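A single chain comes next, written as structure tokens; it is the form predicted alone.
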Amino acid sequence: MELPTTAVLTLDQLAPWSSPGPALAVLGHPIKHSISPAMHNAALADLARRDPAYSAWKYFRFDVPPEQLASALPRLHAAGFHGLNLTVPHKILALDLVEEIDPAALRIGAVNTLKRTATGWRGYNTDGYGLACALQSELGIPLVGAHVILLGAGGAARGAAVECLRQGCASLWIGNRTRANLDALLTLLRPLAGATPVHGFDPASPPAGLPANAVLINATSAGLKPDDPTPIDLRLLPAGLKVFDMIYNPPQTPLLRTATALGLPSANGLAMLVHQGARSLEIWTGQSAPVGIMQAAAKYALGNH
């Protein structure tokens, strides 16, 4: 029997697994909240009107305890899936269960994207290409000469470190609670640095040096629970502060919540799912995305999930 693309899978129904084509899957834990299927199912739809080939195609997604990833890779291989992306807590821990790495991820240290190859998978990080994207989509900032204020120290804040200094940021603050987690990150950095400052800090505490007109990225977790505290005191931050959270389900979290009471201009994290999906769908299918198909499906999906 095949399985609705809407369902939250587990690994238990892989044995036996049915599908008529190619399929393609997102891994976390949680992974209720995520609308990944609803807006690659669309894409996947726009794509099979231009080429019927595409029409076999189904994206689902399997919650999948960090425990139990080592296995669910090679299972999922074994049962001929083509792609997947991998979200919270996962991002990290492939990096050391996938066969190949691109360059560009590995210099992440995490990957979000798995492409099958004939024996295993090859990890992508499409996470920085989303949010650079979405950064300049809707708030207008070019990450090229910005200073960015950066929240956590997991999978997703290590791309978009890299990122920003990639594209040559004017400097890069990264607040993180736990200590040993920030410096485990500041030491992956500072190699791709160059002359671009890099500071760590506690957000407890920010410290007086941050600048102003700077765009504060919040990577963490904090905000997908309704009663989550806000990463950061948004009122103890310098002036002209423009405000991105990654999360986009909730679409309001309360760091966003903050910023609207505060008049600080902000958005969530929902066109930066969009970009880096269309880039990991580009991976997969060597197309190019429907960009705006996936917006439009991921709304809809956020506004009726």
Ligand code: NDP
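Please supply the coordinates for the form predicted in complex with this ligand, as a counterpart to the form predicted alone shown previously.
Left out here are the partners and the other molecules; the chain alone remains.
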């Protein structure tokens, strides 16, 4: 039986699994709000216009609770899946479950893309790439030489911080609500920082030494819910700030609304989602991804939520 790419699937629907061609999927919990299937199936349809071999490729979504991930990965491999995306809460858990890990993903300590090998899965992390592309395309910021003020110390902040250091940012200032989580991130980054200054701070009282003309990256989840507080008071930060919020749903967070009111250039996380997805598709297919089509499909899917 062929299953629809729009449904939320569970592992029980794997047996008997039949897909007319190579299958891809995103695994998460919850997963029903994911717009990745819409974005990737639009991209695959475009690849198929250039090469009919891609007309059989399909991208699905599976609701997989964390305690099922260890059994899900071998089952999806046995069912013939070619590639997977992992989202909350699987990105760190999967590190111990894959056979090979790309060195960049190992530095971050999280994987969001798995590619099939003969005997298992190879893990990659495309979030940092997605962030760097989005900063360039939406705000005209190259990470090399940038002063970065990063908010958050969770998985997304970890990927962002490693990418900033890898690309040669001029300085990195990390603010997080919970000091212990901030300290854990600073400890992880220390061996990667080289000569780049890396500082931690309390976002409730930003220090005087924060740089002017910086990019502020919100990698906290504050803003996902309508009654969330803003993660920092933008009026306390030095001049010349540009603001990037990783959150894309809702498209306007309180942080972004404040940035607009203060006349600061700003962008939400949709382009990051699109570029990390484009890189995943390139890893799976070896083809360059139709980024514009993926962006349009993602925007359309968000509009339908």
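All values reported here derive from a predicted model rather than from experimental measurement. Positions refer to the first chain, counted from 1.
The rigid-part assignment of T230 differs from that of I283 in the two-part motion between these two forms, each C-alpha going to the superposition fitting it better.
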